[in-house]
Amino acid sequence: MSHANLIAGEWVKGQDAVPNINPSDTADVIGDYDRASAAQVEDAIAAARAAAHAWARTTVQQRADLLDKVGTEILARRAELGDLLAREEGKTLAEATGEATRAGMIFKFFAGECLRIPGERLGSVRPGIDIEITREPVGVIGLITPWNFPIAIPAWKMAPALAYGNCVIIKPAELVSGSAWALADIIHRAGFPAGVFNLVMGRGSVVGEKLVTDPRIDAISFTGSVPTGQSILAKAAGRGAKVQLEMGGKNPLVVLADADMDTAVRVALDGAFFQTGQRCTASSRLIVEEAVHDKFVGALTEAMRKQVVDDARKPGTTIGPVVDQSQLDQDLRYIDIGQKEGARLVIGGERLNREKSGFYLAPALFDATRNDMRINREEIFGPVASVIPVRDYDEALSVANDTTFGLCSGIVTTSLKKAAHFRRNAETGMVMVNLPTAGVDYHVPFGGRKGSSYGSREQGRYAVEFYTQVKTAYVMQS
């Protein structure tokens, strides 16, 4: 089945189309996505461009009416939803579900934004004047999403920026097109007017690099890698539009001596290899006192033992394949980076076979690391995780910093006093206590620190800040 782009409120098919392939089992083609061609891109655009002024003048409960009529339909469908999402990107169904369910409450959640839009009055320092602050839309935003997270991110992009009122075009990852078209599909559905919502699918070269040069689009929202967010900066900040990034993470977890052991094993094989690792708040170093190093080693690599590696939607995986072959051969090079630098492979990191040709990995741990090795300074971004042994609390807050990105960190202890003083002291947007550093809640704030993110903070009421601007207006009173 072909699965055409969105533009202008209709369905348009692309100048060509690639197939999506089941990572599980590689014979298995869900569709072919249209891939839109520049000039398609510039009709979408267009299309944004002419539709943004009514659409910013809307009511706000109109607005929130179809932003909780797409949460609905998502929650109803979350199951067949998560079963293509599972089919598409590899997570297990259950991983998968969750995100679907997630998505729709991101919608349900911006629903209600959309009648608490900020403002404020205040006196003015001169008499006889009244001032008055309020939000109104940035225009036209351009979306660039990625393939980890391929309903959940669309979702907490395109929600607020349509909730505050602003159009949205938005490409997807080639990876994952059939997520997006579906949410697309539902969003379309709904009744937004005809350019409102826009999909376009296709190459970053041709999509993405149209969506961040066009002087027509105000703003740009990416999640992705490194140097694609660097290079969109540069383009898009240059010409003078609005830039939100969030560009990954090499986050640590840190297991102190006075941990419960229980809790910091399962709280390390989540964050770290569950969705196959593939999440930009995994737990990639694991910074472990040595006084409990040897425990907890033998005691994750017991637990990764017991893990199922498989067909994502099969009863009883608990980590899928990896997305790719690309991602595959990325992970296999770190692994023996890893090793050729002098890193012990405890477990796992070799090639599986299983019933149908798919991707799939051994998730892998690595021992008696330091902190200054390549796996433990860029991003691998699969099931791959270092073990790093410090002396102290102090040299453990020391390592954990000592990193150019500032996601997500962790701590496992049971000592308030050591708690309180990492959440106040690691240099990451966000800080985990007792918890996978993997896993938040769609209603507050997501974002990071260094070369993690850039710009304002994304969902939760935080995301008014990218997705309206601010307006001052001073009235002499009668």
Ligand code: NDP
Contents of the next structure:
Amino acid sequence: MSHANLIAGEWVKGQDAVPNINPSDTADVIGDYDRASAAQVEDAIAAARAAAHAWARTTVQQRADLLDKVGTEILARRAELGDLLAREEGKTLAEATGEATRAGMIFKFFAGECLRIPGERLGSVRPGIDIEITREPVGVIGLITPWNFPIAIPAWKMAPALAYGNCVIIKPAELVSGSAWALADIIHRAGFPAGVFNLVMGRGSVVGEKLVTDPRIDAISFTGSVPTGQSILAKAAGRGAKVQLEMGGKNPLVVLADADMDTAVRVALDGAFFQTGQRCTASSRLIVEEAVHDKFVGALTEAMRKQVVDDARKPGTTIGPVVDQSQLDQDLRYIDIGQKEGARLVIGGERLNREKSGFYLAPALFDATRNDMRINREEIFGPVASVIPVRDYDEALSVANDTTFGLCSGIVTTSLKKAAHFRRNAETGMVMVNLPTAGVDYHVPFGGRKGSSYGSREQGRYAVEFYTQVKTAYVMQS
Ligand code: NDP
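Let me have the form predicted together with the named molecule next, following on from the form predicted alone.
Let us now look at the entire complex, which starts with that chain.
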């Protein structure tokens, strides 16, 4: 089945199409997804611009009703959307259904936020004047999303953009266009005016590039890799557009000697390996106090041995395949680099064969690593984690912060004092105590520091910063 792009309220056939392949079974083609031409992206931009004035002036109730309708349909179809997501991306059915549910809840949350767009009224320092500070839509927003959360990331960019009165053009990752297309279909049928929401699928170098460089796009919100994010920043900010970037992580999880060992293993296993380790918040550096090092590595290795790596949609699978051949090659390359750097591969790291042909990789754990090794500096983005032994808490904190990234960090400890100290001193946008570094709520801000993020936070009420612009009005009292 073919899937067209949504431009100006119409489904428009692309210049060519690309098959969407199931990473659990490469013989399974989910469908063909059209690639928009540069001219079609221009049409989408023109349609969004034409719709922007009227959409910005809709009532908050009109926008709330439309977003609520989208959220209701996503939630009603969460099992079906979860199945599609698991089939195209390779996360397990439970993980994928959870992600679809999250997308529905995000639309519901921002339906409510339509009714709570904040403003302020202040007195002037001069007599007889009132000051009113209001938030207005930014205009037309270009959204560029990655393959690892095919429905949640599009949802957490689209929903606030639309809620605050902006028009949207989204370019999803070509690898996983299915979930974004299904979401676009739901939005289209909900009854948004033509041009308010547009979907243009295709290559980043063509479709994404056009969104980033076209002066009619007022803002770009991007999630993906560091090099792509940095090149987008240079181009989009260079022409004066508003930019928000969420990029990689090299997230530390500190395990202290006083940790509850069951909690430590559960938290590390989930954070490092679930969703096949393909999360920007994954715990890729396990920083462990020497006193519990052997016990922790032994228990984590045992837990890893029990994992079932198989077809994402097969009952009993706990870890699905890697998303595609090129990501699998990247993971295997880093497993090789780690061994050459002198790290000890404790378990996993080999390609696995299953009933169907897919990109299966045994989750890999390195031990005896140093924080200056490449496997601990660069984002691998697969089911690969390293143990870095440290003497004490002070060294653990210093190693945790010794990275160019700053997305999320975690600590497992029973010491209230050390947990509080870590929370205050971890140089990351998010911090977890006795919880995995990955796995966050939908109603609170998400984002990092240092090389992980740029611009204001995504999600929760903080999304208002990016998707609105402030106006200050001075009014002479009559
Ligand atoms: P990219 O950063 O290349 O892609 C993210 C999005 O940007 C995709 O939609 C992509 O399009 C688009 N894009 C690519 N080039 C351009 C461009 N020149 N202008 C505008 N948009 C562009 O990440 P990948 O998906 O290729 O993954 C590569 C690596 O990135 C992974 O191995 C992982 O290390 C990291 N990554 C990190 C994520 C995170 O959340 N931290 C998420 C995903 C990946 P398309 O791919 O369709 O061509």
